[in-house]
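Below, in structure tokens: the form predicted on its own, a single chain.
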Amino acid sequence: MEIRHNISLRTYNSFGIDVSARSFAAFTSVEELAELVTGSTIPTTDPLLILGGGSNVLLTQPVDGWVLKNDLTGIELLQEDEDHYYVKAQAGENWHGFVQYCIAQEYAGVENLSLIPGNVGASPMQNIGAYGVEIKDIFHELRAYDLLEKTIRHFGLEDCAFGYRESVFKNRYKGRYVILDVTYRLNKKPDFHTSYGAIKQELERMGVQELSIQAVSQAVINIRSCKLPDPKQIGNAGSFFKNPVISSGQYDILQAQYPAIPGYAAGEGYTKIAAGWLIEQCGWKGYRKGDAGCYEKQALVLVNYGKASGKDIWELSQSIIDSVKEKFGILLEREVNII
């Protein structure tokens, strides 16, 4: 295990923000993690940041402390029953790689979550979701290392308190646990979700005659590739903002004024609004100031065209939040973690 000092984190975050970390180490086993945090290596007073794929973080300042990169890898089938496969993936596994592995094995349930950037460990932390499927729909359990108690804890579905892009790891236990591995309950018989977004239209365009998890995955990949920039080409963290949920009464008022405003049922008395539409109506789509911008094909995505700082991206996001609040009376919430 190599410990490095004063290194750039530019290649460790999908925004490509060039800030430094005072100390950096990657761990490939639970034992290495424990050695770092329970021994004399890291003082208890030092700030500590755990990084996985770095795909949902905006670094706005140097890390005057330790950055530990989660490089735990491995995938295994733990057990199966009449209807399900129980598949455990280590937190450092690339998420899309894991999805493709499951599809190759005919494990159904993750196909709608294809091409989402990041690693497995972030999937329950964010309760990632796309095209009508969320992690909570396929989650079984996870193991996490408690940085406070220096022990390993198991979390079941209820323990995680999943919400819309939320879990206990983003609020109540933020910074306390390091997710080690996640076990998913995947289906032997596919339960297809093709009505959300443009999946059905893309399947028709592809000429798919017989529905399969492979076809749904490819349709999602095609859609995302057209709408979202590749972080390897243009720095970004995917959707920067959550889709806001408002009362259905407030939505009715807005719809009377803006008939085209898209809304989706979000439980009794509530409606989810497409944040990208709100941002676009405020004129931000395709906006660029320096190297910070709002992607030309999807207003929900903020981008770094090269040398933007984390502060540049944050200030752009704040301007967008302010303008949407002024025009629609809706307060957007950042989905990306700000460091």
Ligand code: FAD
Second form
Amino acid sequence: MEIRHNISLRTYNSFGIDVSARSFAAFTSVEELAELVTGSTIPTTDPLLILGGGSNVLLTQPVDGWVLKNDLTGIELLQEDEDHYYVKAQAGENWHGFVQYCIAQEYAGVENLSLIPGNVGASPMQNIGAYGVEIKDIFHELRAYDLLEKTIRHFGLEDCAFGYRESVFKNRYKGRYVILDVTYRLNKKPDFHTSYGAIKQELERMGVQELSIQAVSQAVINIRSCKLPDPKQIGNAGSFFKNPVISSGQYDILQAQYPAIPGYAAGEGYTKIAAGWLIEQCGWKGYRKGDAGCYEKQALVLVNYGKASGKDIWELSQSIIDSVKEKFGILLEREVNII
Ligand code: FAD
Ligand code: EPU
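Form predicted on its own already given; the form predicted in complex with ligand FAD follows:
Full assembly next; the chain just shown is listed first.
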């Protein structure tokens, strides 16, 4: 296992932020991870940052400790029953690569989650979601290494406490577990979700006569490629903020004042508001200061045009939070993990 010191993390995060890490190791087996954290290599007092694809982090300062990159790979079919395939993917597998593998095997359930950047290991962290599907819908179990007890623990669906862009790993157990592998429960018979967003229109535009998981995946890829910036061209981490969930009473009051405000049912008595709309109404869409900006096609995405620092992006996000709070009385919450 290669260990490096004083390296730039610029190519390890999709925002392209250039900060250094004091020490960096990429592990390819559980044994290597255990060796790093139980042996004499890493002092117990050193801070640790577990990194996957780096597509949901904003690095605001140098990492004065260790970055451990999870490079565990492999995908295997564990078992099947009448309705499902149980497929285990190692944490370091690229997420979209896993989606493509499932589609090629005719394993249904992940097609709406096509083209989400990052790795399998981070998929349960914030219960990744898109176009009406979340990871919790196909999650079976995961194995994680406990950095405190130095043991491996299994987590079932209930243990993960999945919510909208939330899980136990992002809250209560933040920094404690290294996710090693995730087992998904995929469907033999597709259950298509095409009512969300522009999927139906895109399928029509593509001239699709008969629905298939391949067609839905391609429709999602087409829509995403138009709306979201490719991190290889413009640094970003997807939606920077969560869509706020407010009481339906508060929504009704806002709607009386702003009839166009988009709201979606979010459980009994609650409404989810499109944060992109709130941000756009505050005049931020297309804004740029230095190399930090608010994306011109999607106001929920903050971008690094080249040399912005993590602090520049963070300060822009704070100005956006302040102005949305002032205009609408709604407090936006960051989705991206601030390091
Ligand atoms: P990283 O950024 O490396 O890590 C994210 C967090 O998880 C960090 O706190 C890290 O410490 C922790 N972590 C990572 N791996 C492990 C592990 N193995 N064990 C323990 N902790 C770990 N997200 C969505 O939900 N839906 C979308 O539609 C979506 N679209 C996006 C579009 C773009 C263009 C971009 C850039 C991002 C988008 N995202 C989206 C956000 C991002 O892709 C996901 O959050 C993804 O799961 C992050 O994976 P990663 O491997 O890059 O995680
Ligand atoms: N909108 C605007 N202006 C904008 C952007 C959006 O008015 O600049 C309004 C429009 O009314 C639009 C609505 O917001 O109809 C919703 O926009 P969009 O369909 O682009 O979705 P989103 O709410 O911005 C969410 C997720 C995405 C996910 C898509 C598709 C969150 C925080 N974001 O975005 O996830 O891909 O829906 O399901 O829930 C991510 O988490 O990083 C991410 C990209």
